[in-house]
Amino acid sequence: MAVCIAVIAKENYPLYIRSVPTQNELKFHYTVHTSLDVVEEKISAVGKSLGDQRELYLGLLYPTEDYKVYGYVTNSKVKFVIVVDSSNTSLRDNEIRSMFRKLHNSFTDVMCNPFHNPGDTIQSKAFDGIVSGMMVQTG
């Protein structure tokens, strides 16, 4: 499963980042922020070719030696990034898609909360629970 899950706002600041193990948190912040360039590149390339009928799932953004980074963009330009361990070869593309769908649905629930201000960091226990279910269980 995922080792890092991030939600990035339209203006490219983090709304939510969670990683396992926590001692690599700074490394994952760097990985997520470097992936934003690839996300922007894919959005602009797809936008030119298909008009506005774009696929929300961006697929594999880039692989590194240790991790694979996947991306997803909502219609409101909020970006989801999931980092998966490269050694996990059993994880298929449709499983990554379903993780993004579940994350998007939970994000929508957070945004529909009347007590949440759009643009603030996400501090929902329900959202945290969904993310925890997607993370690698260590120990």
The other form holds:
Amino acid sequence: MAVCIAVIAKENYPLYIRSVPTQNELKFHYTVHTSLDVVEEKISAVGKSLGDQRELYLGLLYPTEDYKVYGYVTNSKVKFVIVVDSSNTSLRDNEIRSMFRKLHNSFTDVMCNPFHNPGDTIQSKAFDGIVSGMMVQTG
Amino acid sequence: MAGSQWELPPELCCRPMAFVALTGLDVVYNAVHRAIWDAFCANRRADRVPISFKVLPGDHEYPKCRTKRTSYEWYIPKGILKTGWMNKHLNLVPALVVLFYELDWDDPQWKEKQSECATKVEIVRTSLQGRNTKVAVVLIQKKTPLPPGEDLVASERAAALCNACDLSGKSLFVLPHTDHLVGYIIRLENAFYEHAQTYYYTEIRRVKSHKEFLNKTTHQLLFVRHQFKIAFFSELKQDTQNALKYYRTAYSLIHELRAHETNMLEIKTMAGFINYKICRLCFQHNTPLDAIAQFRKHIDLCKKKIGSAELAFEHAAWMSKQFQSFGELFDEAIKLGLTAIQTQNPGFYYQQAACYSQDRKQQAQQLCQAGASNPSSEPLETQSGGLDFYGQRPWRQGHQSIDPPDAEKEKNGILALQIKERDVPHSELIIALLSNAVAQFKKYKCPRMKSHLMVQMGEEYYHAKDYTKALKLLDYVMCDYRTERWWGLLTAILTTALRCAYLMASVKDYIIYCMELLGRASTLKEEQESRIEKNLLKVLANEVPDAEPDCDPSSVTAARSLWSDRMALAGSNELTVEVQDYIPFIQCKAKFQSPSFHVDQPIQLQVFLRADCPHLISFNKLAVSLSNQEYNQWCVVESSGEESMSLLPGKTKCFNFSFVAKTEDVGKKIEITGIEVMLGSDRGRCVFVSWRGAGGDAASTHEALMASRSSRRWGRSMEARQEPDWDSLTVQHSTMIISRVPKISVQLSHQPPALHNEMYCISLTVQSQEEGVAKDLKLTAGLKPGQDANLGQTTHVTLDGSKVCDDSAPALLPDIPLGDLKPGEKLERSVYVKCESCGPRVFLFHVAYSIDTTVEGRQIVCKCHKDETVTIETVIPFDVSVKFVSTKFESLDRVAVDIPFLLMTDILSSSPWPLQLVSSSLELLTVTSNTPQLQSQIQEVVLQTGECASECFCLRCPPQSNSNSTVATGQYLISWKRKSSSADSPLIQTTVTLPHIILESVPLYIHAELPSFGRVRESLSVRYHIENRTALVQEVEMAVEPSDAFMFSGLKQVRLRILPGSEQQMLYNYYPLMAGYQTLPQLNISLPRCPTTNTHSLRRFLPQRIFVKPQGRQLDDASIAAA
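Show the form predicted together with the partner chain, please, because up to now only the form predicted on its own has appeared in this conversation.
And the full complex, kicking off with our chain again.
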């Protein structure tokens, strides 16, 4: 289960970021922000070779001592980042993929809301609920 | 350096090379020996064998060899690896000792020298007692040796010397000191290398042989030690594959050791060493993935082996060192050609090393509180000054059981270590590692990671109390986070920066950070913002602000006094803060009400201010600077007296300015170049918050974009009418001053289209609707500039309509003065245009004048102008077609010389207006008129559209010197004007160039003289003239064919001669028999002398038919009476 989930706008500013409350929130912000380096690099590398035939799931972005960071980019260049505890070895690649898919679906729902302004931060209970379901349950 | 405890020993990090000692060389006083030594040392590149040479005296004492152990049964090892062991084998115990001795084969004192040499060898042997070190002898000779086998003395004496020294033949070498020294040396060292290889091989065998004596319970440490030694000897032997294998075994054995608190450090130290060797060899073998895998395994195995909780910082320090040294190995491999990638580069290892160093610092801070005074460093001192074994505690060396031998000593030892740790400059270490990592991430395109690490560096500088450097770093990266809009991170950095600015009492920085932390990008809580705003107000009032939370108390005290000093300092109380690149707590937007203003309107400018801070903020002055500074005085608002202007949180305040533009600025742009808001007052501190341009800051561009896309725009406009929506306020930073709207009418009347070349009249009526006098009216009329350049050449404009203008008249008449115009007055002017080519043209009529007006009580002179443009088509007035015909009205393709012909002209009007043709004339060339006076037949003819006027002229071409060529005939001139034009309007002359004619000459010309008609049964006489046009006598045969319509009398057939230039006449009397058009009897003529001319070609000059009237009645009185 994730310890931090973030949605990043096309212009690379955060639309939504949530981490488990027990740990240093700022650290997760930095982790997500630095992971964008890898995301950008991957997107630009793919852009050159294949055009639009792009796999949305970017896989493991980079491992740190404590966390694994996974990335996913929608066709409109909105990025999803999931941070998982390194000690959590039970999580398979497939499960991460399905987490991203769920996140993407929910994000699409948010975008379909006529009262939502694309580019604004996400304030949706439904989206919150989906994210909560994917986060490590504490307490 | 306190960190040195964790440094890897240099003997571990170097590349092991075979050690060979050279003796018997006097490198100081003997030039030959010096040269030999230099040849060994110099240029040791990769292609030379890896040997480290050392010059030692002949009687050098080598380390003593301990007596060989016969049994390990009662032996309990005291540690894994002795600290001196690696150095001993690298630098102290040679694999080979070489004795240099000067001796030629034919030396006269051979016997003595031989025994001296033997003695020297013996001395070396003795000092190497018990070692397997080889000994070799090199004879330095002056002569070049003969090829082997030829010098019998040499081989005999060599055998004797070997015998005397107890050497094998392979260990005796000869070094002739001649030309090719380096070549000989290279051969020598290759031989030495072989000896060394053998030595290390035997050493490996020796260590391996111990294995059978060991048992698994008591000698576990020895298993590791022996494997390490074998691996190290293999490396010395340059057998890196085997070395790697043995190191790997050693590594797995070390983790089989029973680990407990007392030996944890030793195990980790040795594991670290072996891991280093493995990784190093893997990189050397170009298998970086193996190196990384080994390192990961190493870290995973050792991560949890913290050891004593009281010395947890040691573990962190050790971990940090592991990462750092791996990073360095990785980096070194890259320098040697390995390629790294974004997600796998040395930076990550440096970063992790820094991370562990930070842990170390934290743990040290927690654990090293107790024992302020240093009781004694005694527990850390050893007799030898160093340790016997790697990774052991100084106060209990060699102790291998689980429990410490002396609890009290142990406690003291730990305390001493903790005290020592307190003095470690942690921040320095962390910053060094971070800056290494930054350099790497910069190289591997990770700008955000780089920024993150720079933030950490800044924070570390902050902890190290180096606030200037901290601020520099933080300031540098802040802008990255600002442009990427990561407000949470920006706020965190700003908070640290604010603390730095506070602690160093940097007023300007402090104010800037406060302003941004109060701004809309800040994610601080309300109470935090309140506190910061209060502090900001204090600084503005020149008071000392409250300390930031979480600051070190002692630093706060220091900072307070700094602040008080600052406050006491007079002057420098004004400062300007450029906020364009920040996100300050006051937002500003300015706009001109309109993108353009007429010069007689006041210019209106609005400035909107909005505060994002939690409490009301007041300011004393608002000033706008414009591109023309003369207007600035109108755009200032200042607080009057005690009352200051204030901004309510979250509310937009609007300030209106208006001023009158100068008339010189008409056509110019006025731009807002800056806006300044003054916070504070002269009594305290004045801070000018200044925006470049028309406001906006680092975040406003994006906000404006969002606002433009926003769906809320429509919804919101309903509820908040009185206050404008801040985000949808757009900035209008410049305005254009345009001239006053003219109040005159300009009307044009004319009759399009214009006719080609005519003086086309356009009448212009100017009527004033001004209330005052329009002064200085000026008209510019003509072709509008910017059209096809050819039009300028073919268009002429003039005011004089009485005559046709010539080419000197311009296409545009500028600034024709028209005088003044009173209110309601009317003025008329005619402009004549001559267009010399067809097609459309745009004409411009520009009327300019000046007028006095008042704007807001100010008298100004305005220049106004009114433009009228009109497009006029030019057409051809008529088409002229010309043809040549014979006197019989048959069209001619060539004209016979000196025979009359006709010129027919048709003038077809294509003008929509009636044309009056005044006259026409011919200007003839070559040809002459056949009639004495050419009279125009179309004088005063008026042509309506589509009507045609024709003329006919009889011409003759006089004899030419060169006949049968093409000649020009001249021009046809037509004078005309519009029917509607006045009588005195000039005539237009159109010239038509007549076509060329082709001339031919005829040898015989024949023409008939006959009346214009005949009458039935009345005789009709016809005379034929036959002229000879040649210079020869012509014989002509003529015959008249009979005809049904005529009877005739005269010669029916005749043959006659005509002299050159003369003519013959033939007279016939025709008697018509029928009425109507009748074909005359045909005349057949042939010229036997001139066969090219036949009847047919001559007949064209003759009339074919004649009209015969019926027989008339006799006109007599009776018939008249009857009628």
